[in-house]
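Presented as C-alpha coordinates, the chain that follows is alone, the form predicted alone.
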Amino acid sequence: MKIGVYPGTFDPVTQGHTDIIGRSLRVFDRVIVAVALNPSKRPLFDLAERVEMVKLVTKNLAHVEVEAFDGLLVEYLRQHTAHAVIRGLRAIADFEYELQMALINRKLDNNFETVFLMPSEEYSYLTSSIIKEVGGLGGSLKDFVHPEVADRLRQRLRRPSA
(Lines of atoms letter the chains of each structure in order from A and count residues from 1; the text may use other names and numbers.)
(Lines give C-alpha, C1' and ligand atoms only; values in the text may rest on other atoms or scores of the structure.)
Protein backbone atom coordinates (compact mmCIF):
# COMPACT_ATOMS: atom_id res chain seq x y z
CA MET A 1 0.00 0.00 0.00
CA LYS A 2 1.44 3.35 -1.09
CA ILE A 3 0.96 6.06 1.54
CA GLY A 4 1.38 9.76 0.82
CA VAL A 5 1.51 12.51 3.43
CA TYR A 6 0.19 15.97 2.58
CA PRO A 7 1.56 18.31 5.25
CA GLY A 8 0.52 21.91 5.70
CA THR A 9 -0.88 24.53 7.98
CA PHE A 10 -4.30 24.62 6.25
CA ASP A 11 -5.25 27.95 7.84
CA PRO A 12 -7.91 27.68 6.50
CA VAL A 13 -8.23 24.70 4.19
CA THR A 14 -9.16 25.88 0.68
CA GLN A 15 -10.71 24.29 -2.40
CA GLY A 16 -7.16 24.19 -3.78
CA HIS A 17 -6.06 21.99 -0.87
CA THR A 18 -9.07 19.74 -1.37
CA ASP A 19 -8.25 19.49 -5.07
CA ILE A 20 -4.68 18.36 -4.29
CA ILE A 21 -5.99 15.78 -1.80
CA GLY A 22 -8.32 14.36 -4.46
CA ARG A 23 -5.52 14.28 -7.05
CA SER A 24 -3.27 12.52 -4.52
CA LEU A 25 -5.74 9.65 -4.31
CA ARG A 26 -5.02 8.92 -7.99
CA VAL A 27 -1.39 8.24 -7.03
CA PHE A 28 -1.57 6.85 -3.49
CA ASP A 29 -3.67 4.14 -1.88
CA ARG A 30 -3.93 6.18 1.31
CA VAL A 31 -3.37 9.89 1.96
CA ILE A 32 -2.67 11.32 5.38
CA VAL A 33 -3.30 15.05 5.68
CA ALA A 34 -0.87 16.18 8.37
CA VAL A 35 -2.06 19.49 9.79
CA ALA A 36 1.01 21.24 11.14
CA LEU A 37 1.19 23.18 14.37
CA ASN A 38 3.69 25.67 12.88
CA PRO A 39 3.38 28.57 15.40
CA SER A 40 5.86 30.64 13.34
CA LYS A 41 3.04 31.27 10.85
CA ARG A 42 0.76 32.64 13.60
CA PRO A 43 -2.37 30.84 12.36
CA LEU A 44 -5.81 32.38 12.65
CA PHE A 45 -7.32 29.04 13.73
CA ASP A 46 -5.86 26.81 16.41
CA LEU A 47 -4.62 23.34 15.55
CA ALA A 48 -7.77 21.50 16.67
CA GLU A 49 -9.98 23.82 14.59
CA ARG A 50 -7.83 23.32 11.50
CA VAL A 51 -7.87 19.53 11.92
CA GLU A 52 -11.65 19.65 12.33
CA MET A 53 -12.10 21.75 9.17
CA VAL A 54 -9.89 19.44 7.09
CA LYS A 55 -11.84 16.43 8.38
CA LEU A 56 -15.04 18.21 7.38
CA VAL A 57 -13.96 18.85 3.79
CA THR A 58 -12.54 15.33 3.33
CA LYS A 59 -15.30 13.35 5.06
CA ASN A 60 -16.55 11.94 1.74
CA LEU A 61 -13.10 10.98 0.47
CA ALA A 62 -12.27 7.34 1.14
CA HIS A 63 -8.72 6.50 2.16
CA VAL A 64 -7.98 9.97 3.58
CA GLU A 65 -6.95 10.44 7.19
CA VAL A 66 -6.42 13.75 8.96
CA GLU A 67 -4.10 14.22 11.93
CA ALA A 68 -2.35 16.96 13.82
CA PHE A 69 1.38 17.04 13.28
CA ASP A 70 4.28 18.71 15.05
CA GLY A 71 7.94 17.95 14.58
CA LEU A 72 10.27 16.80 11.86
CA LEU A 73 8.44 15.69 8.73
CA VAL A 74 10.77 12.78 7.97
CA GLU A 75 10.12 11.39 11.47
CA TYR A 76 6.39 11.62 10.83
CA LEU A 77 6.83 9.78 7.52
CA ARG A 78 8.80 7.01 9.23
CA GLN A 79 6.19 6.63 11.98
CA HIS A 80 3.42 6.24 9.39
CA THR A 81 5.42 4.04 6.99
CA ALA A 82 4.72 6.60 4.28
CA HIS A 83 6.37 6.61 0.89
CA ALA A 84 6.19 10.25 -0.13
CA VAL A 85 5.46 13.84 0.76
CA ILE A 86 2.74 15.45 -1.33
CA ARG A 87 3.09 19.13 -2.17
CA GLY A 88 1.00 21.37 -4.36
CA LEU A 89 2.65 23.77 -6.77
CA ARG A 90 0.53 26.70 -7.87
CA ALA A 91 3.08 28.84 -9.66
CA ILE A 92 6.78 29.18 -10.24
CA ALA A 93 6.98 31.28 -7.06
CA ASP A 94 6.20 28.13 -5.01
CA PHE A 95 8.89 26.08 -6.68
CA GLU A 96 12.03 27.50 -5.06
CA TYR A 97 10.76 27.08 -1.51
CA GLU A 98 9.31 23.63 -2.22
CA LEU A 99 12.53 22.50 -3.89
CA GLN A 100 14.54 23.58 -0.82
CA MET A 101 12.19 21.68 1.47
CA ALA A 102 12.31 18.57 -0.72
CA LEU A 103 16.10 18.64 -0.79
CA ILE A 104 16.50 19.09 2.96
CA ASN A 105 14.04 16.25 3.58
CA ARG A 106 16.01 14.08 1.16
CA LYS A 107 19.24 14.96 2.98
CA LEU A 108 17.64 14.04 6.31
CA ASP A 109 16.30 10.75 4.96
CA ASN A 110 16.58 9.70 1.33
CA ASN A 111 14.00 6.92 1.70
CA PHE A 112 11.15 9.30 0.88
CA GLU A 113 10.21 11.10 -2.30
CA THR A 114 8.46 14.41 -2.74
CA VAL A 115 5.63 14.40 -5.27
CA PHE A 116 4.56 17.76 -6.67
CA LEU A 117 1.00 18.06 -7.94
CA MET A 118 -0.56 20.92 -9.84
CA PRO A 119 -4.04 22.05 -8.80
CA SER A 120 -6.84 22.62 -11.27
CA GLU A 121 -6.42 25.92 -13.07
CA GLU A 122 -9.40 27.36 -11.21
CA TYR A 123 -7.50 26.99 -7.92
CA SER A 124 -3.99 27.83 -9.10
CA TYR A 125 -4.04 31.30 -7.52
CA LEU A 126 -5.60 30.35 -4.16
CA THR A 127 -3.67 30.71 -0.93
CA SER A 128 -4.96 30.65 2.61
CA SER A 129 -3.54 34.15 3.08
CA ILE A 130 -5.53 35.52 0.14
CA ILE A 131 -8.69 33.80 1.43
CA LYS A 132 -8.24 35.42 4.86
CA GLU A 133 -7.76 38.80 3.22
CA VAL A 134 -10.86 38.43 1.03
CA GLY A 135 -12.89 37.24 4.02
CA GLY A 136 -11.56 40.04 6.21
CA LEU A 137 -12.67 42.59 3.64
CA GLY A 138 -16.14 41.07 3.38
CA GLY A 139 -15.70 39.42 -0.03
CA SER A 140 -17.51 36.30 -1.15
CA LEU A 141 -15.76 33.06 -0.23
CA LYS A 142 -18.17 30.65 -1.94
CA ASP A 143 -15.81 29.63 -4.76
CA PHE A 144 -12.75 29.33 -2.54
CA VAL A 145 -13.63 27.31 0.56
CA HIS A 146 -16.25 24.86 1.82
CA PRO A 147 -19.38 26.73 3.10
CA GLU A 148 -18.73 25.67 6.71
CA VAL A 149 -15.13 26.88 6.47
CA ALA A 150 -16.41 30.18 5.06
CA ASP A 151 -18.82 30.53 8.02
CA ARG A 152 -16.05 29.85 10.52
CA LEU A 153 -13.74 32.28 8.79
CA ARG A 154 -16.36 35.03 8.77
CA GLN A 155 -17.08 34.39 12.45
CA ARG A 156 -13.40 34.58 13.29
CA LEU A 157 -12.98 37.75 11.26
CA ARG A 158 -16.36 39.09 12.52
CA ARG A 159 -17.69 39.87 9.07
CA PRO A 160 -21.25 39.56 7.83
CA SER A 161 -22.18 36.86 5.31
CA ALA A 162 -20.97 37.42 1.77
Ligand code: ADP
Given for the second form:
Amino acid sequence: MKIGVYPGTFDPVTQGHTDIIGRSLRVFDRVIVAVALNPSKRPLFDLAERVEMVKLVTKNLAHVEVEAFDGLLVEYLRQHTAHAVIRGLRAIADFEYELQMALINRKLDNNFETVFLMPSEEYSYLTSSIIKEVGGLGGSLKDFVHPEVADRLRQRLRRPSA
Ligand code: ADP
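Same protein, different form: I have the form predicted alone, so give me the form predicted together with the ligand.
The complete assembly is shown below, putting the previous chain first.
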Protein backbone atom coordinates (compact mmCIF):
# COMPACT_ATOMS: atom_id res chain seq x y z
CA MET A 1 0.00 0.00 0.00
CA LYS A 2 1.84 3.09 -1.23
CA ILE A 3 0.72 6.34 0.34
CA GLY A 4 1.62 9.73 -1.15
CA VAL A 5 1.15 13.13 0.46
CA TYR A 6 0.46 16.10 -1.81
CA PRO A 7 1.17 19.24 0.22
CA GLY A 8 0.41 22.78 -0.87
CA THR A 9 -1.35 26.01 -0.09
CA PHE A 10 -4.19 25.48 -2.60
CA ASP A 11 -5.29 29.12 -2.44
CA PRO A 12 -7.49 28.15 -4.24
CA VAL A 13 -7.29 24.69 -5.81
CA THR A 14 -6.98 24.88 -9.63
CA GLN A 15 -7.40 22.42 -12.49
CA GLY A 16 -3.60 22.12 -12.41
CA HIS A 17 -3.73 20.75 -8.86
CA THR A 18 -6.61 18.41 -9.79
CA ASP A 19 -4.62 17.16 -12.77
CA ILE A 20 -1.68 16.30 -10.50
CA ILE A 21 -3.96 14.53 -8.00
CA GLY A 22 -5.41 12.40 -10.82
CA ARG A 23 -1.97 11.48 -12.09
CA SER A 24 -0.69 10.67 -8.61
CA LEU A 25 -3.41 8.00 -8.28
CA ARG A 26 -1.67 6.08 -11.06
CA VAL A 27 1.40 5.83 -8.86
CA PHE A 28 0.00 5.67 -5.31
CA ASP A 29 -2.73 3.53 -3.74
CA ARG A 30 -3.79 6.36 -1.46
CA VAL A 31 -3.20 10.09 -1.79
CA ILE A 32 -3.53 12.53 1.09
CA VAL A 33 -3.86 16.16 0.01
CA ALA A 34 -2.34 18.16 2.87
CA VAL A 35 -3.58 21.74 2.78
CA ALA A 36 -0.98 23.86 4.53
CA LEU A 37 -1.84 26.75 6.84
CA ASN A 38 1.06 28.74 5.35
CA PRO A 39 0.44 32.12 7.01
CA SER A 40 3.60 33.56 5.42
CA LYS A 41 1.86 33.38 2.01
CA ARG A 42 -1.07 35.43 3.39
CA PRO A 43 -3.71 33.25 1.71
CA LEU A 44 -6.89 34.82 0.35
CA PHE A 45 -8.99 31.91 1.70
CA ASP A 46 -8.69 30.64 5.24
CA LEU A 47 -7.58 27.08 5.89
CA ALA A 48 -11.08 25.63 6.36
CA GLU A 49 -12.27 27.14 3.07
CA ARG A 50 -9.24 25.83 1.18
CA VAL A 51 -9.78 22.32 2.60
CA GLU A 52 -13.48 22.50 1.69
CA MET A 53 -12.71 23.46 -1.92
CA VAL A 54 -10.16 20.65 -2.36
CA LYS A 55 -12.72 18.21 -0.90
CA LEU A 56 -15.28 19.48 -3.38
CA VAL A 57 -13.09 18.99 -6.46
CA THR A 58 -11.93 15.53 -5.34
CA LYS A 59 -15.28 14.21 -4.10
CA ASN A 60 -15.58 11.71 -6.97
CA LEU A 61 -12.05 10.38 -6.61
CA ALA A 62 -11.69 7.22 -4.57
CA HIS A 63 -8.54 6.85 -2.47
CA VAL A 64 -8.06 10.60 -2.01
CA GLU A 65 -8.28 12.23 1.41
CA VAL A 66 -7.99 15.91 2.21
CA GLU A 67 -6.68 17.26 5.49
CA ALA A 68 -5.48 20.53 6.98
CA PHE A 69 -1.81 20.55 7.83
CA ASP A 70 0.47 22.76 9.88
CA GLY A 71 3.98 21.85 10.89
CA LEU A 72 6.94 19.93 9.60
CA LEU A 73 6.20 17.91 6.45
CA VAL A 74 8.45 14.95 7.31
CA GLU A 75 6.72 14.68 10.68
CA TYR A 76 3.35 14.58 8.91
CA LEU A 77 4.63 11.83 6.60
CA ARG A 78 5.80 9.77 9.55
CA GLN A 79 2.45 10.17 11.33
CA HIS A 80 0.57 9.04 8.22
CA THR A 81 2.99 6.20 7.39
CA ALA A 82 3.36 7.78 3.96
CA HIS A 83 6.10 6.89 1.49
CA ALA A 84 6.55 9.99 -0.59
CA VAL A 85 5.81 13.66 -1.11
CA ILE A 86 4.06 14.52 -4.37
CA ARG A 87 4.78 17.84 -6.05
CA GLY A 88 3.85 19.27 -9.41
CA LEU A 89 6.42 20.75 -11.77
CA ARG A 90 5.11 23.26 -14.27
CA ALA A 91 8.21 24.80 -15.73
CA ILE A 92 11.89 25.27 -15.13
CA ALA A 93 10.94 28.20 -12.90
CA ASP A 94 9.54 25.73 -10.32
CA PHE A 95 12.65 23.60 -10.32
CA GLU A 96 15.03 25.49 -8.06
CA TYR A 97 12.56 25.93 -5.20
CA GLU A 98 11.30 22.36 -5.51
CA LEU A 99 14.85 20.96 -5.53
CA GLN A 100 15.66 22.92 -2.37
CA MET A 101 12.52 21.66 -0.60
CA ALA A 102 13.10 18.06 -1.68
CA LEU A 103 16.70 18.11 -0.51
CA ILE A 104 15.99 19.74 2.84
CA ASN A 105 13.21 17.21 3.47
CA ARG A 106 15.60 14.38 2.59
CA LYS A 107 18.18 15.83 4.96
CA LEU A 108 15.55 15.95 7.71
CA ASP A 109 14.43 12.38 7.05
CA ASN A 110 16.04 10.09 4.51
CA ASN A 111 13.16 7.60 4.56
CA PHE A 112 10.98 9.53 2.12
CA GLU A 113 11.24 10.39 -1.55
CA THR A 114 9.79 13.39 -3.37
CA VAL A 115 8.02 12.49 -6.60
CA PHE A 116 7.49 15.16 -9.27
CA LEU A 117 4.64 14.93 -11.72
CA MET A 118 4.13 17.08 -14.81
CA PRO A 119 0.67 18.44 -15.52
CA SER A 120 -1.07 18.37 -18.86
CA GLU A 121 0.38 21.19 -21.06
CA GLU A 122 -2.89 23.10 -20.88
CA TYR A 123 -2.37 23.61 -17.15
CA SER A 124 1.36 24.17 -17.23
CA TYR A 125 1.00 27.95 -16.93
CA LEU A 126 -1.66 27.91 -14.20
CA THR A 127 -0.90 29.22 -10.74
CA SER A 128 -3.29 30.14 -7.94
CA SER A 129 -1.81 33.66 -8.03
CA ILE A 130 -2.52 34.26 -11.72
CA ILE A 131 -6.07 33.02 -11.24
CA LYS A 132 -6.63 35.46 -8.39
CA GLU A 133 -5.29 38.21 -10.61
CA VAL A 134 -7.54 37.30 -13.56
CA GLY A 135 -10.54 36.89 -11.24
CA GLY A 136 -9.86 40.25 -9.60
CA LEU A 137 -9.92 41.90 -13.01
CA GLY A 138 -13.20 40.22 -13.95
CA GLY A 139 -11.79 37.65 -16.43
CA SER A 140 -13.41 34.28 -17.09
CA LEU A 141 -12.17 31.52 -14.78
CA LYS A 142 -14.08 28.64 -16.32
CA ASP A 143 -11.09 26.88 -17.88
CA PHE A 144 -8.96 27.18 -14.76
CA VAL A 145 -11.00 26.25 -11.69
CA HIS A 146 -14.11 24.29 -10.69
CA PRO A 147 -17.28 26.42 -11.13
CA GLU A 148 -17.94 26.52 -7.39
CA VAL A 149 -14.36 27.68 -6.78
CA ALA A 150 -14.85 30.35 -9.47
CA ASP A 151 -18.01 31.59 -7.67
CA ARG A 152 -16.23 31.77 -4.35
CA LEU A 153 -13.31 33.59 -5.93
CA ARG A 154 -15.58 36.13 -7.57
CA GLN A 155 -17.38 36.76 -4.29
CA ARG A 156 -14.13 37.14 -2.40
CA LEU A 157 -12.51 39.38 -5.00
CA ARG A 158 -15.55 41.55 -5.68
CA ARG A 159 -14.41 45.11 -5.43
CA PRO A 160 -16.55 47.36 -3.23
CA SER A 161 -17.36 49.62 -6.19
CA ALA A 162 -18.19 46.73 -8.60
P1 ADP B 1 2.91 25.76 -2.43
O2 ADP B 1 2.64 27.00 -1.65
O3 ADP B 1 3.31 24.60 -1.58
O4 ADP B 1 3.81 25.92 -3.63
P5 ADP B 1 0.71 25.48 -4.24
O6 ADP B 1 -0.73 25.27 -3.90
O7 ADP B 1 1.04 26.73 -4.97
O8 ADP B 1 1.47 25.34 -2.91
O9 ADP B 1 1.22 24.24 -5.08
C10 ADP B 1 1.26 22.94 -4.56
C11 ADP B 1 2.01 22.05 -5.52
O12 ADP B 1 1.25 21.95 -6.73
C13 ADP B 1 3.38 22.57 -5.93
O14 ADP B 1 4.23 21.47 -6.12
C15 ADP B 1 3.12 23.26 -7.23
O16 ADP B 1 4.27 23.28 -8.05
C17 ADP B 1 2.05 22.35 -7.81
N18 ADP B 1 1.21 23.04 -8.79
C19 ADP B 1 0.50 24.16 -8.64
N20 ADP B 1 -0.14 24.50 -9.78
C21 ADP B 1 0.19 23.54 -10.68
C22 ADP B 1 -0.10 23.33 -12.06
N23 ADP B 1 -0.84 24.17 -12.76
N24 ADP B 1 0.43 22.25 -12.66
C25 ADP B 1 1.22 21.41 -11.96
N26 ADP B 1 1.56 21.56 -10.68
C27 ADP B 1 1.05 22.60 -10.04
